[in-house]
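Next up: just one chain, as structure tokens, the form predicted on its own.
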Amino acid sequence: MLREGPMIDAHRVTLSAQDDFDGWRDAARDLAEAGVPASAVVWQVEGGEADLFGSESVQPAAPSFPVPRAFVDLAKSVVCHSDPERFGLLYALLLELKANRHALDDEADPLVRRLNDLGKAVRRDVHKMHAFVRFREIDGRFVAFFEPEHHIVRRAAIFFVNRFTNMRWSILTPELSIHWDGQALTEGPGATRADAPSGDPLEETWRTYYASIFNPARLKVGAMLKEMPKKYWRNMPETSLVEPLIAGARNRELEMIQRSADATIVKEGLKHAVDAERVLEPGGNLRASWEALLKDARNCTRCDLYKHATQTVFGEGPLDASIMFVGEQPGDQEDVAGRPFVGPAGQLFDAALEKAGIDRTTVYVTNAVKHFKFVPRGKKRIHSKPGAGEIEACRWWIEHERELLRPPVTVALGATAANSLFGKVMAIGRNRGVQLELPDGSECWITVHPSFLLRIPEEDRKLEEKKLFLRDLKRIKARAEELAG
């Protein structure tokens, strides 16, 4: 899938494709080195029209200048967006970075904010393509049709190559098609849904399987539609089952409520129980599902930490919380009490939440690792940082907590929590206090763990770090309110 480089005629740049990052990078570098202002550059894609024309030739006048890796990653996403202004916006930010290497860190800058939003939209579209492509077999070859919102097909292709290496497949989209023959990836022209098959014999088996694993306890219709809009349903065989499964789940739920209410009426005479429960949204048995998860966690032996800890320390808080805070692991006092964040770090955390205007009773608080890891020293138990294997073993619990609660905002308190949530090491300094996206497409923020503040020996530095922590909490609160509104 090779494309020609950009053509620069005066200050008019013609790129070879809608997602031509390499072409944009090469042209933008030359233009920036020559000091050409953003307002003087016209960006277009081959075959497209432009409404502005530059008037000077480009003569690079300075050596290449470095840019942060984060900008390169952002640019690779943004060029795949459908916004026609994306190339110019990226070039404007590149010029800012030339003058100030830290320009990307200014999250209040409208340009930075807009580009971050474009990048997030592209990543979400890629995630949906990964999740919602459904292959159908035709004469030994598997074919799928998908309609992305942005120019993401080439960006998403490597996922399918790695996952379906031994299959011969094609993914058809209106813009272009990609084909894998087991050895090489090639491109073809765009297609329509009529060019894709309508079904194959395996689909009935898949529908049966999907119906059998459908769990009404975890059903939140609004969240499901947000994650899987109906526009994707036409290409997915299982979606024909969704609406009847939802209706069936609601009926089963009401039957359970009726049986429970009958027992309550006999025991306590509360004849209004059914009417009260009938106003609940589907998925009202979320509490029972969470309690079942808690019960399982009490007996967790997924790593060796359970052998020495007093007990499992699970998360606590309302199951409809708009913010989930994830810490590292329980400490000595948490291990004894069986509750998260009740020791010295928890007290500092509570005080910071109060100053930020966050009521702890409205948020869900948990830890990446559920058992206390320590080194005995006499009568004391000294905290020991969890290892990668322990984080990985305990990720099963945190993922199920998040799957049940689906919090609008998840907050990683410290490096261990960030590692658990993202599945990789995340630098606190570089990622702190900014809106990030988890692998499942949900929103996450990273800040320090309260215990970090307790360990700072210098009072002036401790005071400054507390101010930064409070700043992070206020931003998180504002973001949660924004999403709720």
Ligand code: URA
Second form
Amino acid sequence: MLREGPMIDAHRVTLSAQDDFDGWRDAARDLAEAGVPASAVVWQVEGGEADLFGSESVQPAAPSFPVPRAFVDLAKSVVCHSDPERFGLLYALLLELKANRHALDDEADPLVRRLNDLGKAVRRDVHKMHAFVRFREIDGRFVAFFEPEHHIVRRAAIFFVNRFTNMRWSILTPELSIHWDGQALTEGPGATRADAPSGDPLEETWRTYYASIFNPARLKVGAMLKEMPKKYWRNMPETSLVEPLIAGARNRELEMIQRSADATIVKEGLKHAVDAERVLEPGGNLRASWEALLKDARNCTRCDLYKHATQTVFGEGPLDASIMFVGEQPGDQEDVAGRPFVGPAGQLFDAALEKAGIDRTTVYVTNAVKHFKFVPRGKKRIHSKPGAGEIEACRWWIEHERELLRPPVTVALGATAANSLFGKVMAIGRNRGVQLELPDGSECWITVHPSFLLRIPEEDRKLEEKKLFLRDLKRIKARAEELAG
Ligand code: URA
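What I would like now is the form predicted together with this ligand, since the data block earlier showed the form predicted on its own; can you produce it?
Every chain and every other molecule in the complex is listed next, the one we just looked at coming first.
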């Protein structure tokens, strides 16, 4: 039986779109089964030369070799790259994996390196789209124009659907436009900047927001231009503030240092020096933004968990912490206290931090899910794992916390935190103890959750696992210190 799918003519494959992952996967699997070498395949996207059409289809075969999940994830990113060679490169790696299922682990292999770089560029582009799209309101619909570097619009769309579910919006890009009416996502043709409205009262809101989060002590102009390349500035009202803010930064920084000196006297008993940034806490802009976020989180109804929990348990710690620890969700005691990691798992966590030489008052501790989920049993409330929908709903808060704090190192404590941070399932065993990169390009480490250690019944195994946890924490501490210079 012939399957509908990409057209394969001799060894030419015509995919239906620039980001047609399913089409690439089906064709690549069939070609690999048939033993077709990478050099004998021409990959094209529909809309190319006319002689590509009306070709014979290759009879597909059931795949007989397993493909690692990591390759599928990589391929999903890489197909969105604008490099015309991407399909062929991926196919070449697929053939290598057919011969050696560990081929992807060889990071010295130039092909693996190149594909990893392409995947990384796509993830960065997606992150930029998430961060730099700015809507302008016309007649109750919010419209934005954005020019991504790669074919990422479909991939990035779900973020906007989740974030702006109750709004009607359109994002116009040169390749295609996407539209959300509160119920369904539809696509339309590409557009130009002139098709999008320019300037409205919302811009003032963005400018105010940006001015409030601008922190002169953190200003690194080079890094800022890298993060927020000038080509995006035309769509972003707040960029009109950038130059004046940079110009005034030195004076504001000096003022902050002065306040820092005052605060050092006030904050007796603080173990370590208060630097210019940390002083923002008593009333600086970063703290004000974080407090506004906290206030909103306290009224969160993004999923049903708020209905039975006592209160929102938000993150706590210095806003310029070099490490952010992310747990799963508050437990029974945290729910009552309104603070993360204060119950039995928290005590184990505190003891491990101390042994690793990490002062808890210097790190930011939060959870992927901010409300306690439980099932009542008699007078007890028994912890219940948050579901994918609850984790997804709560990503709103953790993403905003991370956006404000920008911690150099984020640590996922357990699978729920890792899944929330990466937006996909992350195996603890395989990813533990290695330096990973989050979709926003920042560094993340994964380790076990302290309550996993509490639940191990055998004393000798518990001891062994505690040692491994401690080893992870020590590595993380060393890495944070290395990054701080
Ligand atoms: N477990 C968590 O993941 N977080 C807490 O705050 C407490 C227990």
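Only the largest set of C-alpha atoms that superpose within 1.5 Å between the two forms is called the rigid core. Given the structure is predicted, the values throughout are model-derived calculations rather than measurements. Positions refer to the first chain, counted from 1.
- Put the two forms on the same core and the Cα of L421 is off by less than 2 Å between the two forms.
- Core-superposed comparison between the two forms: the C-alpha position of G389 differs by less than 2 Å.
- Once both forms are overlaid on the rigid core, the distance between the two CA positions of R377 between the two forms is under 2 angstroms.
- Superposing the rigid core and comparing between the two forms gives a CA shift of 17.8 Å at S82.
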